[in-house]
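Here's a solo chain for you in C-alpha coordinates, the form predicted on its own.
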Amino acid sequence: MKLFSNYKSAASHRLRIALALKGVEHTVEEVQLAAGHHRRPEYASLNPMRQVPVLIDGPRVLIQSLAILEYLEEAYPEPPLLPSDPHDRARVRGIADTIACEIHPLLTRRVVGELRTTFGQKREQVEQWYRHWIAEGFSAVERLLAEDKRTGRFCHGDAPSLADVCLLPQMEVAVANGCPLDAYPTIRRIAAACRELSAFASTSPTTADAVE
(Lines of atoms letter the chains of each structure in order from A and count residues from 1; the text may use other names and numbers.)
(Lines give C-alpha, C1' and ligand atoms only; values in the text may rest on other atoms or scores of the structure.)
Protein backbone atom coordinates (compact mmCIF):
# COMPACT_ATOMS: atom_id res chain seq x y z
CA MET A 1 0.00 0.00 0.00
CA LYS A 2 1.26 3.45 -0.92
CA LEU A 3 -0.13 6.83 0.11
CA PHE A 4 0.53 9.84 -2.08
CA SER A 5 0.39 12.64 0.43
CA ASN A 6 1.39 16.21 1.05
CA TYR A 7 2.55 16.93 4.56
CA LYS A 8 0.69 20.24 4.76
CA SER A 9 -2.56 18.90 3.32
CA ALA A 10 -5.38 18.42 5.82
CA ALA A 11 -6.99 15.82 3.56
CA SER A 12 -3.75 13.85 3.45
CA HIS A 13 -3.37 14.20 7.22
CA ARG A 14 -6.74 12.48 7.70
CA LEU A 15 -5.45 9.38 5.98
CA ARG A 16 -2.13 9.39 7.77
CA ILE A 17 -4.04 9.43 11.07
CA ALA A 18 -6.44 6.65 10.04
CA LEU A 19 -3.66 4.40 8.74
CA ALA A 20 -1.73 4.94 11.97
CA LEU A 21 -4.77 4.26 14.16
CA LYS A 22 -5.46 1.03 12.31
CA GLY A 23 -1.82 0.00 12.16
CA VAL A 24 -1.91 -0.57 8.40
CA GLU A 25 1.55 -0.94 6.87
CA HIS A 26 2.16 1.46 4.02
CA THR A 27 4.70 3.73 2.43
CA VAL A 28 4.26 7.45 1.88
CA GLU A 29 5.30 9.35 -1.22
CA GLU A 30 5.39 13.10 -0.73
CA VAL A 31 3.74 15.08 -3.50
CA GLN A 32 5.37 18.51 -3.59
CA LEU A 33 2.45 20.76 -4.46
CA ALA A 34 4.52 23.95 -4.46
CA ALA A 35 6.76 22.35 -7.08
CA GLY A 36 3.80 21.27 -9.20
CA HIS A 37 4.33 17.53 -8.84
CA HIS A 38 0.56 17.01 -8.82
CA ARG A 39 0.38 18.42 -12.35
CA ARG A 40 2.74 15.86 -13.83
CA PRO A 41 1.07 13.49 -16.30
CA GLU A 42 2.01 10.40 -14.29
CA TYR A 43 0.24 11.78 -11.23
CA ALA A 44 -2.76 13.05 -13.19
CA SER A 45 -3.15 9.50 -14.51
CA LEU A 46 -3.79 8.42 -10.92
CA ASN A 47 -6.13 11.29 -10.05
CA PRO A 48 -7.48 13.42 -12.90
CA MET A 49 -8.32 16.14 -10.35
CA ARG A 50 -4.58 16.32 -9.57
CA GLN A 51 -5.23 16.43 -5.85
CA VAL A 52 -3.86 14.67 -2.81
CA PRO A 53 -4.32 12.20 -1.30
CA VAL A 54 -4.24 9.09 -3.49
CA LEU A 55 -4.02 5.60 -2.01
CA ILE A 56 -2.77 2.64 -4.02
CA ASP A 57 -3.65 -0.76 -2.57
CA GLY A 58 -2.39 -3.49 -4.86
CA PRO A 59 -3.88 -2.85 -8.31
CA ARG A 60 -6.50 -0.47 -6.94
CA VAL A 61 -6.18 3.32 -7.09
CA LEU A 62 -8.38 5.18 -4.61
CA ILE A 63 -9.08 8.92 -4.52
CA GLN A 64 -10.91 11.39 -2.24
CA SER A 65 -10.07 11.24 1.45
CA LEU A 66 -13.58 10.48 2.75
CA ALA A 67 -14.05 7.65 0.26
CA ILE A 68 -10.65 6.24 1.21
CA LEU A 69 -11.48 6.51 4.92
CA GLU A 70 -14.65 4.51 4.32
CA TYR A 71 -12.63 1.93 2.36
CA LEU A 72 -10.12 1.59 5.20
CA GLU A 73 -12.98 1.17 7.68
CA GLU A 74 -14.41 -1.67 5.62
CA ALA A 75 -11.13 -3.35 4.70
CA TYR A 76 -9.47 -2.90 8.11
CA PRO A 77 -12.33 -2.76 10.63
CA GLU A 78 -10.20 -2.76 13.78
CA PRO A 79 -10.12 -0.51 15.63
CA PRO A 80 -13.43 0.86 14.34
CA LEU A 81 -13.72 4.53 13.41
CA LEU A 82 -17.51 4.32 13.11
CA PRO A 83 -19.95 3.26 15.85
CA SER A 84 -22.07 0.14 15.46
CA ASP A 85 -25.44 1.89 15.89
CA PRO A 86 -26.78 3.32 12.59
CA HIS A 87 -27.89 6.60 14.18
CA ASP A 88 -24.51 7.06 15.83
CA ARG A 89 -22.74 6.24 12.58
CA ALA A 90 -24.80 8.91 10.84
CA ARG A 91 -23.88 11.42 13.56
CA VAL A 92 -20.16 10.75 13.20
CA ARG A 93 -20.39 10.96 9.41
CA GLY A 94 -22.35 14.19 9.71
CA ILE A 95 -19.65 15.83 11.83
CA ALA A 96 -16.92 14.54 9.52
CA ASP A 97 -18.78 15.79 6.44
CA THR A 98 -19.35 19.21 7.99
CA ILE A 99 -15.60 19.57 8.37
CA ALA A 100 -14.42 17.86 5.20
CA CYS A 101 -17.15 19.03 2.82
CA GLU A 102 -18.24 22.41 4.18
CA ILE A 103 -15.14 23.96 5.80
CA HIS A 104 -12.10 22.40 4.16
CA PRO A 105 -12.90 22.96 0.44
CA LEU A 106 -13.00 26.73 0.95
CA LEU A 107 -9.50 26.78 2.45
CA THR A 108 -7.50 24.67 0.03
CA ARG A 109 -4.38 25.77 -1.84
CA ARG A 110 -6.38 25.81 -5.07
CA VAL A 111 -9.06 28.18 -3.76
CA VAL A 112 -6.64 30.46 -1.91
CA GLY A 113 -4.42 30.58 -4.99
CA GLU A 114 -7.34 31.80 -7.10
CA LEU A 115 -8.16 34.46 -4.51
CA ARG A 116 -4.62 35.77 -4.73
CA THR A 117 -4.00 35.52 -8.47
CA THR A 118 -7.27 35.70 -10.39
CA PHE A 119 -9.07 37.98 -7.93
CA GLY A 120 -6.08 39.96 -6.68
CA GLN A 121 -6.80 39.56 -2.99
CA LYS A 122 -4.07 40.74 -0.62
CA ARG A 123 -2.67 38.74 2.29
CA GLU A 124 -4.91 40.51 4.79
CA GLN A 125 -8.00 39.75 2.73
CA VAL A 126 -7.05 36.08 2.41
CA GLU A 127 -6.57 35.91 6.19
CA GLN A 128 -10.06 37.37 6.64
CA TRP A 129 -11.38 34.68 4.28
CA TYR A 130 -9.77 31.94 6.40
CA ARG A 131 -11.10 33.36 9.64
CA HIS A 132 -14.61 33.84 8.30
CA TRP A 133 -15.04 30.28 7.07
CA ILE A 134 -13.34 28.71 10.07
CA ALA A 135 -15.70 30.69 12.31
CA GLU A 136 -18.76 29.68 10.25
CA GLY A 137 -17.83 26.01 10.29
CA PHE A 138 -16.42 25.71 13.79
CA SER A 139 -19.45 27.45 15.28
CA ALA A 140 -21.62 24.71 13.80
CA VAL A 141 -19.29 21.90 14.84
CA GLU A 142 -19.02 23.30 18.38
CA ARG A 143 -22.80 23.15 18.71
CA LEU A 144 -22.96 19.63 17.29
CA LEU A 145 -20.44 18.52 19.91
CA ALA A 146 -21.36 20.62 22.95
CA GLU A 147 -25.12 20.03 22.74
CA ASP A 148 -25.03 16.24 22.35
CA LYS A 149 -24.53 13.92 25.30
CA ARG A 150 -22.86 11.36 23.03
CA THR A 151 -19.79 13.58 22.89
CA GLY A 152 -17.16 12.25 25.26
CA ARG A 153 -13.44 12.61 25.43
CA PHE A 154 -13.58 12.59 21.63
CA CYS A 155 -16.24 13.66 19.15
CA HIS A 156 -18.27 10.52 19.83
CA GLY A 157 -17.61 8.71 23.06
CA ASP A 158 -14.20 8.02 24.47
CA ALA A 159 -12.43 6.57 21.44
CA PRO A 160 -11.38 8.42 18.28
CA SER A 161 -13.73 8.20 15.33
CA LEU A 162 -13.93 9.37 11.75
CA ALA A 163 -15.05 12.75 13.09
CA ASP A 164 -11.84 13.20 15.10
CA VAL A 165 -9.76 12.10 12.12
CA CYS A 166 -11.26 15.05 10.24
CA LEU A 167 -11.36 17.50 13.15
CA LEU A 168 -7.71 17.65 14.18
CA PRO A 169 -6.27 18.41 10.70
CA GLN A 170 -8.76 21.26 10.33
CA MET A 171 -7.82 22.51 13.78
CA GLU A 172 -4.16 22.55 12.71
CA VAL A 173 -5.12 24.70 9.73
CA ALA A 174 -7.00 27.12 11.97
CA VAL A 175 -4.09 27.41 14.42
CA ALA A 176 -1.54 27.90 11.65
CA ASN A 177 -3.59 30.69 10.14
CA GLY A 178 -4.10 32.55 13.39
CA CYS A 179 -7.85 31.99 13.61
CA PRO A 180 -9.38 32.93 17.00
CA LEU A 181 -10.49 29.74 18.77
CA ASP A 182 -11.65 30.87 22.22
CA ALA A 183 -15.29 30.43 21.24
CA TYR A 184 -14.85 26.68 20.66
CA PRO A 185 -13.97 25.09 24.02
CA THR A 186 -15.30 21.66 23.11
CA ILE A 187 -13.36 21.55 19.85
CA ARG A 188 -10.20 22.68 21.63
CA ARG A 189 -10.64 20.07 24.36
CA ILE A 190 -11.15 17.25 21.85
CA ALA A 191 -8.21 18.42 19.73
CA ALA A 192 -6.00 18.32 22.83
CA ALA A 193 -7.16 14.75 23.54
CA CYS A 194 -6.34 13.77 19.96
CA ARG A 195 -2.85 15.22 20.22
CA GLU A 196 -2.18 12.95 23.19
CA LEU A 197 -2.41 9.91 20.88
CA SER A 198 0.65 9.04 18.83
CA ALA A 199 -1.42 8.31 15.71
CA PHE A 200 -2.43 11.98 15.64
CA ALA A 201 0.75 13.58 16.96
CA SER A 202 3.24 11.57 14.90
CA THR A 203 1.46 12.26 11.62
CA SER A 204 0.88 15.97 12.15
CA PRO A 205 2.75 18.74 10.35
CA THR A 206 4.15 21.50 12.54
CA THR A 207 1.44 24.08 13.07
CA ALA A 208 3.67 26.71 11.50
CA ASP A 209 3.61 24.76 8.24
CA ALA A 210 0.01 23.54 8.22
CA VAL A 211 -1.62 25.93 5.79
CA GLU A 212 -4.34 24.12 3.86
Given for the second form:
2 protein chains.
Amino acid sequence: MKLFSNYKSAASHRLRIALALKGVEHTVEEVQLAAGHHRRPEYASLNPMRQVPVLIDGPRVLIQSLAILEYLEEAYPEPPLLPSDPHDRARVRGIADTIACEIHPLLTRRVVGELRTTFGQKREQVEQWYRHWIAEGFSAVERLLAEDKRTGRFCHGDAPSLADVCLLPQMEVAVANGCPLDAYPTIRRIAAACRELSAFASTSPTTADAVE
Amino acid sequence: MKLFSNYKSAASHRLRIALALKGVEHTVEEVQLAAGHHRRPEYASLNPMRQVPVLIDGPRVLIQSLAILEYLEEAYPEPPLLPSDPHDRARVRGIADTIACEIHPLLTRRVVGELRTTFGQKREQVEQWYRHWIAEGFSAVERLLAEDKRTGRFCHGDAPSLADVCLLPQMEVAVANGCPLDAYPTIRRIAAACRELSAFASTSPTTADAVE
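One more: the block was the form predicted on its own; return the form predicted in complex with a further copy of the same chain.
Let's see the whole complex now, leading with the same chain.
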Protein backbone atom coordinates (compact mmCIF):
# COMPACT_ATOMS: atom_id res chain seq x y z
CA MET A 1 0.00 0.00 0.00
CA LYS A 2 1.12 3.50 -0.78
CA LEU A 3 -0.18 6.67 0.83
CA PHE A 4 0.10 9.98 -0.95
CA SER A 5 0.23 12.38 1.98
CA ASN A 6 1.31 15.84 2.99
CA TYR A 7 2.81 16.09 6.45
CA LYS A 8 0.89 19.27 7.33
CA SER A 9 -2.47 18.04 5.99
CA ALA A 10 -4.93 17.12 8.74
CA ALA A 11 -6.78 14.74 6.40
CA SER A 12 -3.50 12.96 5.60
CA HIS A 13 -2.68 12.82 9.31
CA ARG A 14 -5.96 10.93 9.93
CA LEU A 15 -4.80 8.16 7.61
CA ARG A 16 -1.27 8.05 8.97
CA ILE A 17 -2.79 7.52 12.44
CA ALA A 18 -5.22 4.80 11.31
CA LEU A 19 -2.56 2.92 9.34
CA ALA A 20 -0.26 3.05 12.38
CA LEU A 21 -2.99 1.96 14.84
CA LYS A 22 -3.86 -1.00 12.64
CA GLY A 23 -0.26 -1.83 11.84
CA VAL A 24 -0.82 -1.80 8.07
CA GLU A 25 2.44 -1.90 6.14
CA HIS A 26 2.66 0.99 3.72
CA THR A 27 4.97 3.50 2.13
CA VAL A 28 4.35 7.24 2.26
CA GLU A 29 4.96 9.56 -0.68
CA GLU A 30 5.09 13.19 0.37
CA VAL A 31 3.11 15.45 -1.97
CA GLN A 32 4.67 18.91 -2.01
CA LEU A 33 1.57 21.10 -1.90
CA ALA A 34 3.57 24.32 -1.62
CA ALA A 35 5.31 23.39 -4.89
CA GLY A 36 1.96 22.58 -6.53
CA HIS A 37 2.73 18.90 -7.13
CA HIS A 38 -0.93 18.02 -6.44
CA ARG A 39 -1.87 19.97 -9.57
CA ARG A 40 0.29 17.83 -11.87
CA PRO A 41 -1.79 15.87 -14.43
CA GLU A 42 -0.49 12.52 -13.20
CA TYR A 43 -1.66 13.33 -9.67
CA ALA A 44 -5.01 14.69 -10.87
CA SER A 45 -5.56 11.38 -12.68
CA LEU A 46 -5.38 9.70 -9.25
CA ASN A 47 -7.66 12.24 -7.58
CA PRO A 48 -9.45 14.76 -9.81
CA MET A 49 -9.96 16.96 -6.71
CA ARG A 50 -6.13 17.31 -6.65
CA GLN A 51 -6.07 16.73 -2.90
CA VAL A 52 -4.23 14.59 -0.42
CA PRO A 53 -4.59 11.93 0.83
CA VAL A 54 -4.82 9.19 -1.79
CA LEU A 55 -4.30 5.52 -0.95
CA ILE A 56 -3.06 3.09 -3.59
CA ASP A 57 -4.11 -0.48 -2.77
CA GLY A 58 -2.95 -2.85 -5.49
CA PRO A 59 -4.75 -1.79 -8.68
CA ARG A 60 -7.20 0.41 -6.79
CA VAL A 61 -6.98 4.13 -6.14
CA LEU A 62 -8.92 5.28 -3.06
CA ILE A 63 -9.77 8.92 -2.35
CA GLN A 64 -11.36 10.90 0.49
CA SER A 65 -10.00 10.31 3.96
CA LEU A 66 -13.32 9.33 5.58
CA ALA A 67 -14.02 6.80 2.81
CA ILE A 68 -10.50 5.40 3.17
CA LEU A 69 -10.89 5.17 6.98
CA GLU A 70 -14.08 3.13 6.47
CA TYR A 71 -12.21 0.93 3.97
CA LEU A 72 -9.36 0.33 6.40
CA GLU A 73 -11.89 -0.54 9.11
CA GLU A 74 -13.48 -3.14 6.81
CA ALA A 75 -10.23 -4.56 5.43
CA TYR A 76 -8.21 -4.45 8.67
CA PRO A 77 -10.77 -4.78 11.48
CA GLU A 78 -8.21 -5.04 14.31
CA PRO A 79 -8.01 -3.03 16.45
CA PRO A 80 -11.54 -1.73 15.75
CA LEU A 81 -11.90 2.03 15.34
CA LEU A 82 -15.70 1.79 15.43
CA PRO A 83 -17.71 0.25 18.31
CA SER A 84 -20.02 -2.69 17.63
CA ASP A 85 -23.38 -1.19 18.63
CA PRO A 86 -25.02 0.61 15.66
CA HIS A 87 -26.05 3.65 17.72
CA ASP A 88 -22.55 3.91 19.18
CA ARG A 89 -21.08 3.63 15.69
CA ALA A 90 -23.34 6.50 14.65
CA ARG A 91 -22.12 8.53 17.62
CA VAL A 92 -18.44 8.00 16.74
CA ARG A 93 -19.10 8.80 13.08
CA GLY A 94 -21.17 11.83 14.12
CA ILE A 95 -18.26 13.28 16.09
CA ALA A 96 -15.77 12.43 13.33
CA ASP A 97 -18.02 14.02 10.69
CA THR A 98 -18.63 17.14 12.78
CA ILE A 99 -14.86 17.67 12.59
CA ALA A 100 -14.34 16.41 9.04
CA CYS A 101 -17.40 18.03 7.44
CA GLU A 102 -18.00 21.17 9.51
CA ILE A 103 -14.55 22.39 10.53
CA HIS A 104 -11.84 20.99 8.28
CA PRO A 105 -13.35 21.78 4.83
CA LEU A 106 -13.44 25.49 5.68
CA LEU A 107 -9.75 25.60 6.59
CA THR A 108 -8.11 23.89 3.61
CA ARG A 109 -5.46 25.50 1.42
CA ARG A 110 -7.84 25.87 -1.51
CA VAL A 111 -10.49 27.68 0.56
CA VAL A 112 -8.06 30.01 2.28
CA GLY A 113 -6.43 30.59 -1.12
CA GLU A 114 -9.80 31.54 -2.60
CA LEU A 115 -10.48 33.96 0.26
CA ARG A 116 -7.10 35.56 -0.37
CA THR A 117 -7.03 35.75 -4.16
CA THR A 118 -10.64 36.29 -5.24
CA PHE A 119 -11.95 38.07 -2.18
CA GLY A 120 -8.71 39.90 -1.37
CA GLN A 121 -8.76 38.93 2.30
CA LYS A 122 -5.67 39.84 4.27
CA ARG A 123 -3.72 37.75 6.76
CA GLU A 124 -5.65 39.13 9.73
CA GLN A 125 -9.03 38.28 8.21
CA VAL A 126 -7.86 34.78 7.31
CA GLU A 127 -6.74 34.27 10.92
CA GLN A 128 -10.17 35.43 12.04
CA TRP A 129 -11.75 32.93 9.62
CA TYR A 130 -9.65 30.12 11.14
CA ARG A 131 -10.52 31.07 14.70
CA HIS A 132 -14.22 31.46 13.97
CA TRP A 133 -14.72 27.96 12.54
CA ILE A 134 -12.44 26.26 15.06
CA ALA A 135 -14.39 27.96 17.87
CA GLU A 136 -17.81 27.10 16.44
CA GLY A 137 -16.88 23.49 15.70
CA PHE A 138 -14.90 22.81 18.88
CA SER A 139 -17.70 24.31 21.02
CA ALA A 140 -20.07 21.74 19.54
CA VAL A 141 -17.61 18.86 19.83
CA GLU A 142 -16.86 19.81 23.45
CA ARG A 143 -20.59 19.50 24.24
CA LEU A 144 -20.89 16.21 22.37
CA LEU A 145 -18.03 14.85 24.47
CA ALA A 146 -18.67 16.47 27.87
CA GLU A 147 -22.42 15.78 27.99
CA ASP A 148 -22.33 12.09 27.02
CA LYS A 149 -21.32 9.45 29.54
CA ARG A 150 -20.03 7.24 26.71
CA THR A 151 -17.00 9.54 26.55
CA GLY A 152 -14.05 7.98 28.35
CA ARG A 153 -10.31 8.39 28.17
CA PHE A 154 -10.92 8.89 24.45
CA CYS A 155 -13.93 10.26 22.52
CA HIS A 156 -15.83 6.99 22.92
CA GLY A 157 -14.75 4.75 25.77
CA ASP A 158 -11.16 4.03 26.67
CA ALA A 159 -9.72 3.10 23.28
CA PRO A 160 -9.15 5.36 20.28
CA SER A 161 -11.83 5.46 17.57
CA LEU A 162 -12.39 7.23 14.28
CA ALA A 163 -13.53 10.24 16.32
CA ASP A 164 -10.07 10.55 17.92
CA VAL A 165 -8.43 9.90 14.54
CA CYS A 166 -10.20 13.04 13.28
CA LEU A 167 -9.95 15.07 16.52
CA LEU A 168 -6.20 15.08 17.12
CA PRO A 169 -5.22 16.31 13.62
CA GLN A 170 -7.77 19.13 13.93
CA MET A 171 -6.37 20.00 17.35
CA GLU A 172 -2.86 20.20 15.89
CA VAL A 173 -4.18 22.62 13.23
CA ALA A 174 -5.82 24.72 15.95
CA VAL A 175 -2.59 24.81 17.97
CA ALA A 176 -0.48 25.66 14.91
CA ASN A 177 -2.81 28.59 14.19
CA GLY A 178 -2.80 29.90 17.74
CA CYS A 179 -6.52 29.35 18.30
CA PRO A 180 -7.71 29.83 21.91
CA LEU A 181 -8.45 26.43 23.48
CA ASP A 182 -9.32 27.19 27.12
CA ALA A 183 -13.03 26.59 26.54
CA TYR A 184 -12.52 22.97 25.48
CA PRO A 185 -11.20 21.04 28.50
CA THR A 186 -12.53 17.68 27.33
CA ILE A 187 -11.03 18.07 23.87
CA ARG A 188 -7.69 19.05 25.42
CA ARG A 189 -7.75 16.10 27.80
CA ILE A 190 -8.49 13.63 24.99
CA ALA A 191 -5.89 15.20 22.68
CA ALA A 192 -3.32 14.73 25.45
CA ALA A 193 -4.35 11.06 25.77
CA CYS A 194 -3.97 10.65 22.00
CA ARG A 195 -0.49 12.19 22.02
CA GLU A 196 0.61 9.53 24.52
CA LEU A 197 0.11 6.92 21.80
CA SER A 198 2.89 6.65 19.23
CA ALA A 199 0.39 6.09 16.39
CA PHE A 200 -0.82 9.65 16.95
CA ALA A 201 2.39 11.34 18.08
CA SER A 202 4.84 9.81 15.62
CA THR A 203 2.62 10.77 12.67
CA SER A 204 1.91 14.34 13.73
CA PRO A 205 2.99 17.32 11.58
CA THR A 206 5.32 18.73 14.23
CA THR A 207 7.20 15.45 14.51
CA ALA A 208 7.42 15.04 10.75
CA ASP A 209 8.56 18.65 10.51
CA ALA A 210 11.29 18.15 13.07
CA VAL A 211 12.54 15.06 11.26
CA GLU A 212 12.89 16.78 7.90
CA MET B 1 -38.32 7.58 13.96
CA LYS B 2 -38.43 11.32 13.64
CA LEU B 3 -36.38 13.40 11.23
CA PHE B 4 -35.66 17.04 11.95
CA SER B 5 -35.26 18.41 8.45
CA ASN B 6 -35.38 21.59 6.43
CA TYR B 7 -36.89 21.23 2.99
CA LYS B 8 -34.22 23.37 1.28
CA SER B 9 -31.27 21.70 3.08
CA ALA B 10 -29.27 19.38 0.80
CA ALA B 11 -28.05 17.38 3.82
CA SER B 12 -31.66 16.86 4.97
CA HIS B 13 -32.64 15.87 1.42
CA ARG B 14 -30.03 13.07 1.52
CA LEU B 15 -31.80 11.52 4.50
CA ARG B 16 -35.29 11.99 3.08
CA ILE B 17 -34.12 10.08 -0.01
CA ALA B 18 -32.47 7.26 1.95
CA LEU B 19 -35.46 6.83 4.29
CA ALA B 20 -37.76 6.70 1.24
CA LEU B 21 -35.56 4.24 -0.68
CA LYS B 22 -35.43 1.93 2.33
CA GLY B 23 -39.08 2.39 3.19
CA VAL B 24 -38.37 3.36 6.80
CA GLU B 25 -41.45 4.72 8.55
CA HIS B 26 -40.78 8.13 10.01
CA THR B 27 -42.23 11.54 10.68
CA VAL B 28 -40.62 14.75 9.51
CA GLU B 29 -40.46 17.89 11.60
CA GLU B 30 -39.62 20.95 9.54
CA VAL B 31 -37.01 23.16 11.22
CA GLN B 32 -37.57 26.77 10.17
CA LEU B 33 -34.00 27.91 9.56
CA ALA B 34 -35.06 31.34 8.27
CA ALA B 35 -36.84 31.91 11.59
CA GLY B 36 -33.77 30.73 13.53
CA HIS B 37 -35.49 27.74 15.15
CA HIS B 38 -32.24 25.73 14.90
CA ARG B 39 -30.67 28.18 17.37
CA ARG B 40 -33.23 27.48 20.10
CA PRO B 41 -31.67 25.86 23.20
CA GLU B 42 -33.90 22.77 22.95
CA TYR B 43 -32.70 22.18 19.38
CA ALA B 44 -29.06 22.87 20.28
CA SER B 45 -29.35 20.20 22.98
CA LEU B 46 -30.13 17.70 20.19
CA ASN B 47 -27.31 18.93 17.94
CA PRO B 48 -24.81 21.39 19.41
CA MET B 49 -23.85 22.38 15.83
CA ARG B 50 -27.43 23.71 15.52
CA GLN B 51 -27.82 22.11 12.09
CA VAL B 52 -30.28 19.92 10.27
CA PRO B 53 -30.70 17.03 9.87
CA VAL B 54 -31.12 15.22 13.19
CA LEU B 55 -32.65 11.74 13.43
CA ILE B 56 -34.40 10.64 16.60
CA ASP B 57 -34.41 6.85 16.92
CA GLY B 58 -36.05 5.80 20.17
CA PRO B 59 -33.90 7.20 22.98
CA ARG B 60 -31.00 7.97 20.63
CA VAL B 61 -30.24 11.28 18.91
CA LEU B 62 -28.21 10.89 15.72
CA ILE B 63 -26.42 13.78 14.01
CA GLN B 64 -24.47 14.34 10.78
CA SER B 65 -26.08 13.15 7.57
CA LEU B 66 -23.21 10.88 6.46
CA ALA B 67 -23.12 9.18 9.87
CA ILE B 68 -26.90 8.74 9.77
CA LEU B 69 -26.75 7.30 6.22
CA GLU B 70 -24.23 4.71 7.45
CA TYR B 71 -26.51 3.94 10.40
CA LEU B 72 -29.52 3.45 8.12
CA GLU B 73 -27.44 1.16 5.89
CA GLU B 74 -26.53 -0.96 8.93
CA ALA B 75 -29.98 -0.99 10.53
CA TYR B 76 -32.03 -1.27 7.31
CA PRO B 77 -29.78 -3.09 4.84
CA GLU B 78 -32.42 -3.45 2.10
CA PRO B 79 -32.16 -2.18 -0.54
CA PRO B 80 -28.39 -1.75 -0.10
CA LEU B 81 -26.99 1.71 -0.79
CA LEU B 82 -23.41 0.44 -0.66
CA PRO B 83 -22.01 -2.36 -2.87
CA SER B 84 -20.58 -5.50 -1.25
CA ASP B 85 -16.97 -5.34 -2.52
CA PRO B 86 -14.78 -3.27 -0.14
CA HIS B 87 -13.04 -1.35 -2.96
CA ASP B 88 -16.39 -0.60 -4.56
CA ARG B 89 -17.75 0.58 -1.20
CA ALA B 90 -14.73 2.90 -0.96
CA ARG B 91 -15.47 4.21 -4.46
CA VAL B 92 -19.12 5.00 -3.61
CA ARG B 93 -18.12 6.62 -0.32
CA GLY B 94 -15.34 8.52 -2.11
CA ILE B 95 -17.83 10.07 -4.55
CA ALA B 96 -20.34 10.78 -1.77
CA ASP B 97 -17.62 12.39 0.38
CA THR B 98 -16.27 14.48 -2.50
CA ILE B 99 -19.74 16.05 -2.62
CA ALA B 100 -20.45 16.06 1.12
CA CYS B 101 -16.99 17.19 2.31
CA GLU B 102 -15.63 19.30 -0.57
CA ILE B 103 -18.66 21.07 -2.05
CA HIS B 104 -21.56 21.17 0.40
CA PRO B 105 -19.75 22.49 3.54
CA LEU B 106 -18.68 25.62 1.65
CA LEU B 107 -22.23 26.48 0.59
CA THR B 108 -24.17 26.23 3.85
CA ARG B 109 -26.18 29.06 5.37
CA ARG B 110 -23.67 29.60 8.17
CA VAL B 111 -20.71 29.93 5.78
CA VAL B 112 -22.48 32.24 3.35
CA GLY B 113 -23.74 34.21 6.36
CA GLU B 114 -20.18 34.58 7.65
CA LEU B 115 -18.97 35.79 4.24
CA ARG B 116 -21.74 38.38 4.23
CA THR B 117 -21.60 39.66 7.79
CA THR B 118 -17.95 39.46 8.81
CA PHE B 119 -16.34 39.86 5.41
CA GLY B 120 -18.99 42.16 3.98
CA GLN B 121 -19.35 40.20 0.77
CA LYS B 122 -22.15 41.31 -1.51
CA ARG B 123 -24.70 39.21 -3.36
CA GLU B 124 -22.61 39.06 -6.53
CA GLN B 125 -19.53 37.80 -4.68
CA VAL B 126 -21.58 35.19 -2.85
CA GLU B 127 -22.94 33.97 -6.19
CA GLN B 128 -19.37 33.76 -7.47
CA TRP B 129 -18.44 31.75 -4.35
CA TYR B 130 -21.29 29.30 -5.08
CA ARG B 131 -20.35 28.90 -8.74
CA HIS B 132 -16.65 28.46 -7.98
CA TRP B 133 -17.07 25.53 -5.58
CA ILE B 134 -19.82 23.85 -7.58
CA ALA B 135 -17.60 24.07 -10.68
CA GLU B 136 -14.49 22.77 -8.93
CA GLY B 137 -16.36 19.93 -7.21
CA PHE B 138 -18.56 18.91 -10.13
CA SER B 139 -15.55 18.89 -12.50
CA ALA B 140 -13.91 16.33 -10.23
CA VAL B 141 -17.09 14.27 -9.76
CA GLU B 142 -17.69 14.29 -13.53
CA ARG B 143 -14.23 12.76 -14.06
CA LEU B 144 -14.75 10.21 -11.29
CA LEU B 145 -17.97 9.12 -13.01
CA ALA B 146 -17.06 9.43 -16.70
CA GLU B 147 -13.64 7.74 -16.46
CA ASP B 148 -14.70 4.67 -14.47
CA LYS B 149 -16.50 1.79 -16.11
CA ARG B 150 -18.22 0.95 -12.84
CA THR B 151 -20.49 3.93 -13.48
CA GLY B 152 -23.83 2.78 -14.87
CA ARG B 153 -27.31 4.24 -14.97
CA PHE B 154 -26.42 5.60 -11.54
CA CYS B 155 -23.09 6.60 -10.00
CA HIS B 156 -22.17 2.98 -9.32
CA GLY B 157 -23.94 0.38 -11.44
CA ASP B 158 -27.63 0.45 -12.23
CA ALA B 159 -29.13 0.97 -8.78
CA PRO B 160 -28.92 4.08 -6.60
CA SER B 161 -26.20 4.23 -3.94
CA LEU B 162 -25.04 6.67 -1.28
CA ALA B 163 -23.21 8.52 -4.08
CA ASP B 164 -26.52 9.28 -5.82
CA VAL B 165 -28.13 10.11 -2.48
CA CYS B 166 -25.52 12.87 -2.12
CA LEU B 167 -25.32 13.86 -5.80
CA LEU B 168 -28.95 14.71 -6.55
CA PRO B 169 -29.42 17.13 -3.61
CA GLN B 170 -26.19 18.93 -4.61
CA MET B 171 -27.45 19.10 -8.19
CA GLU B 172 -30.71 20.68 -7.00
CA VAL B 173 -28.68 23.31 -5.11
CA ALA B 174 -26.64 24.01 -8.26
CA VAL B 175 -29.80 24.37 -10.35
CA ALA B 176 -31.46 26.62 -7.76
CA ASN B 177 -28.39 28.88 -7.82
CA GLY B 178 -28.19 29.06 -11.60
CA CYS B 179 -24.80 27.35 -11.82
CA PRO B 180 -23.67 26.41 -15.37
CA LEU B 181 -23.96 22.64 -15.84
CA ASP B 182 -23.08 22.04 -19.51
CA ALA B 183 -19.65 20.65 -18.63
CA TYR B 184 -21.09 17.79 -16.57
CA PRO B 185 -23.02 15.50 -18.95
CA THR B 186 -22.60 12.38 -16.81
CA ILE B 187 -23.79 14.16 -13.67
CA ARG B 188 -26.79 15.54 -15.56
CA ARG B 189 -27.65 12.11 -16.99
CA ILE B 190 -27.49 10.47 -13.55
CA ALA B 191 -29.46 13.29 -11.91
CA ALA B 192 -32.18 12.74 -14.52
CA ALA B 193 -32.22 9.02 -13.72
CA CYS B 194 -32.53 9.83 -10.01
CA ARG B 195 -35.44 12.19 -10.61
CA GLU B 196 -37.34 9.35 -12.27
CA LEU B 197 -37.47 7.59 -8.88
CA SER B 198 -40.10 8.85 -6.48
CA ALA B 199 -37.72 8.50 -3.48
CA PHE B 200 -35.61 11.26 -5.02
CA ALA B 201 -38.28 13.36 -6.72
CA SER B 202 -40.96 13.34 -4.02
CA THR B 203 -38.44 14.47 -1.39
CA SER B 204 -36.82 17.25 -3.42
CA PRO B 205 -36.94 20.88 -2.29
CA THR B 206 -38.89 22.05 -5.34
CA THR B 207 -41.60 19.48 -4.74
CA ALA B 208 -41.75 20.25 -1.04
CA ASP B 209 -41.85 23.94 -1.88
CA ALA B 210 -44.70 23.49 -4.34
CA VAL B 211 -46.67 21.50 -1.77
CA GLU B 212 -46.42 24.16 0.92
